[in-house]
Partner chain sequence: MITALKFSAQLFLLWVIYFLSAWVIKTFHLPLPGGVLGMLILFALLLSGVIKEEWLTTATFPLLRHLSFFFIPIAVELMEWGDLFRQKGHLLFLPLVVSLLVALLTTGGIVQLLTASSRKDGGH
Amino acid sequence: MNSPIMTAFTILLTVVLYIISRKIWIKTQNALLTPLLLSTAGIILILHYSGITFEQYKPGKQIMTFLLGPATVGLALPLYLNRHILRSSFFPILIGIVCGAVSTLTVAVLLAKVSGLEALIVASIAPKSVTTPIAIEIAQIVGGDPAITVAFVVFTGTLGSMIGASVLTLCKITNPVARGLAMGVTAHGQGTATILQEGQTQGAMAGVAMALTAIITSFIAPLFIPWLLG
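Coordinates for the sequence given above, by itself, in the form predicted on its own:
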């Protein structure tokens, strides 16, 4: 296969596996069968046994990564449709997001310190609940390793998308606004994509929470993380 055909094949493979994984998850509602986890595992297995290298998969991945931008902007539609909620409850929502952003950052750093991890690892873990591009920049500012940060960001999002909604239900949190905010603050894009399956209100609030958490963390992390590490 030449490069354009391989690129088209890898994109098609990813999309098809995601669609299949999503249908399986909708049918089973099993936390271990979330679309992200199931499709990722499927892609890894197919690439491994077909002999397709990551370098061959990479051009298609870059195109799909680029499309994350328009996809994120697309969250503006459910937000617009639910703008009355944001307008009427702006300050409670803002306070909740600020408290969530600070608490996730604080808990991550303190747990890592208590576990005896070295400062580099602790600094890398701290921005785990922020979307990847911003988390990388924060890690570089506070002395973390961007590669480690990306791993923890992906892990956090994956875990949040797997068990977040179930934990909220277990805690008897049924309000759509609260469920959306919680998923957006703790599990960024992956959590937002998952909770959007419940409804537009949840998805809209998760999108707001994801964006504001990234902004708030960007402002407080450079000062707050060194203080916690000290």
Second form
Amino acid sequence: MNSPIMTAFTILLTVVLYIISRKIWIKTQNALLTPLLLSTAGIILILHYSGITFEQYKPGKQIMTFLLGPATVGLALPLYLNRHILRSSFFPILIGIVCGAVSTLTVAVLLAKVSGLEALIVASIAPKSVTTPIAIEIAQIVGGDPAITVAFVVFTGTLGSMIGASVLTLCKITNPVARGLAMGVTAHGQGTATILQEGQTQGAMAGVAMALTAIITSFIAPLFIPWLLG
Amino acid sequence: MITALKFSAQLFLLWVIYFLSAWVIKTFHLPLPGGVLGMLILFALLLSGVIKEEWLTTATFPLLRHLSFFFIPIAVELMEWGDLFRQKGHLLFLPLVVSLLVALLTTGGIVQLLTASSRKDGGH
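Could you drop in the structure for the form predicted together with the partner chain? We only have the form predicted on its own so far.
Next comes the full complex, and the chain you just saw is listed first.
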């Protein structure tokens, strides 16, 4: 049964769990305890044990995600504020980001395909290195499922934040510009927040890489994925 | 009060850009996310000076700080996909982990190589 009271309850539940999990995350600073991961797990458990179905949660979802589109547009502002970085060494940065974005998409899609996963999953895995709001939109365009894509994006962001810097060091990639860009391309916002702790250059580079990876993947994925799967 | 008004007006500006982008994409059947087109339009408007950054900061930064809130309702739909992850979760591990390492090392390696060679040439 869908009722305004149920909708109000699911919205309240989501907001409260977000506030609590954000407090926990700020306190612990643990890459595994992000607000998204904690609140989602908490909400699913509460809905499951109180017998509320996803169909009943859906009306609240429509209301809560209303501002996601405008917020995504706002990503242009940090990119604009960091525009001097793009100017400083435009071609190495652009080549590095394009190659990273294209290779990771290709490897993910092909490995998922040879693993025998169904088309819906293969399409959902394609934008896994893209920042979540845009990854969701790409998933819908290439025939994936937004919720599954969020799971892949969060897995990638979390693992990338945890091992990214060590892998780069292990492979003797020490240049701060290269490290920042690599983390932004690989692990979007989560990687950006992590590598920012190494220094301002790394953080700003990662932010720029995150935005450009999202734009580049948006343009190539709809053309490239049908071809890879064909 | 003034901050609230400012916040709402800025939010409206972002919404108008998003709404127009989504409309353009739908009308012309472009295979592009509405958010990306909106982002490119806003970036161009900022670069050309049509929109000043001060017109956006009050709404945009709080919105981006809490961006992950909007993903929660979307991720909750994963409760419908429990079986899939139980049955095929192990198959996802390889594509996700290998592609992650590929992205890190491709971008990191290429940028380090290109910036190192431009430094040797005396340019920076």
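Numbering follows the first chain given and starts at 1. Treat the numbers as computed from the prediction; the structure is a model and nothing was measured. Here, rigid core means the biggest group of C-alpha atoms that superpose within 1.5 Å across both forms.
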Align on the rigid core first; then say whether the Cα of Leu12 has moved by at least 2 Å between these two forms.
yes
Fitting the rigid core first, would the Cα of Leu32 be found 2 Å or more away between these two forms?
yes
